[in-house]
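Here we start with a single chain on its own, the form predicted on its own, put down as structure tokens.
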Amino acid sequence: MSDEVVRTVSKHSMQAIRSDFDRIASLSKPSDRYRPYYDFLVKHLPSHCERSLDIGCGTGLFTRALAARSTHVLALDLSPNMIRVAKDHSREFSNIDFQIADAVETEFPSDHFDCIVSIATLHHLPMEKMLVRMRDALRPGGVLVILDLFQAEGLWENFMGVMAFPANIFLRLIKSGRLRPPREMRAAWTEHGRHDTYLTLSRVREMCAKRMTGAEVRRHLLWRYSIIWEKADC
């Protein structure tokens, strides 16, 4: 395949990405599906930042948990109705500029973030590439913390993952007062998942070893894993 298909190919993806998610950000209030996560996240952020990236900010939730500890952070996501979810959620927060970007298209200077966020996001996007960029913009001593899902290989990573189930609706029902979410939220998550794409967990240690030597990869429930690393401070 030429490199002009590949991005013509690439192009329509995330077109299909951001139709997706500015349908879900319209439907969905203020919530967020990873919250049983941030407790193991939040831990591992600095105690203060100066500047902070979060890629694939959706509606704001744990990027203002990030606006907490630090002085500026800049959040990107690729839905223009994640933004103005985001936006209309965190007015309080002077300290966050939510733009509306393709992280893969975008800039990003040199050793200049103390943390890197990235939750759910990463699968939509060439995982090896932005590993390389996320590590280069982080300053020396920075931290990158990622949440995402990966693609089960083997019986026993199956087995986990079903366990799991009637945990996820017990902490649903507690939220929400539902079993399931409701019937246009389900539709829209079904839509979005027909060109999700995921690696498995080895391919992700497999990269991350070449890349960023250290990091931490963690499986979670539900097929989740993160990653946690902190770039040496030379």
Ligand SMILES: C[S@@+](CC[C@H](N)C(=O)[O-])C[C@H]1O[C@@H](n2cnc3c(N)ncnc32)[C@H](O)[C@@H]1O
Contents of the next structure:
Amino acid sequence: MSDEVVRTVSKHSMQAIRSDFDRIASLSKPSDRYRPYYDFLVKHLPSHCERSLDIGCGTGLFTRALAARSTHVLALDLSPNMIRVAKDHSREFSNIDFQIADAVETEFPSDHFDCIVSIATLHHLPMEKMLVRMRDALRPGGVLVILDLFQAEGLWENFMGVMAFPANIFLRLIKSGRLRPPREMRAAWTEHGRHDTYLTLSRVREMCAKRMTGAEVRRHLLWRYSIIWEKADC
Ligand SMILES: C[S@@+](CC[C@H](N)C(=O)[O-])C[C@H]1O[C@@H](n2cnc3c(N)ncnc32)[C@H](O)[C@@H]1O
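In place of the form predicted on its own, output the structure of the form predicted together with the named molecule.
Following is the full complex, with the preceding chain placed first.
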């Protein structure tokens, strides 16, 4: 494919992702369903950050946890509706700068942020390019905290992936009292899932080994993995 065709295809899918998340944002209700992951991620944040960055902030639930230990947070999202909802829920946080932006097109200053976070977003972006950009934008001693979804490979991961379905239903039931999300939300996520693709964990590990020596990649429940990496302070 020529560069021109690749650019047109990716512009197309960016528009599809934006409209999917605009739709999902208007149906979203505050939920603590992902609290166990958030608690794990919060433990890895530096105790205080001057400047933090959240890539793909969504409705801003984790952004607010980041803001509680940062002087300033830049929070980016492609979806105008997500940013509107995030701002609505974050009125008491004057230190968050929410911006509608495509993180792939945004220039980040080098050696700048004390912490960069991205949750459930990187599978929409060119992963290796973003790892390099986030690495370069962190200041020495800064911390990268990522949570995303992966594609199961091999017998064990596929078995765990199947077991995750009942676990997911059980967790939803205890957190929200429902077996399934509301019909409109289900339809919106099903539509979105049609153009979602995920990397395998071995591919993620390979990229981290190449771009971020010492990064810790962990597998979590419900098809998720985390990357925690501290940039060498030299
Ligand atoms: C599944 S949501 C996760 C939101 C939030 N991080 C959370 O944990 O609730 C993924 C978010 O990434 C955003 N996103 C996708 N592609 C993006 C891009 N290129 N630049 C910025 N945000 C993007 C979407 O609009 C969406 O809000």
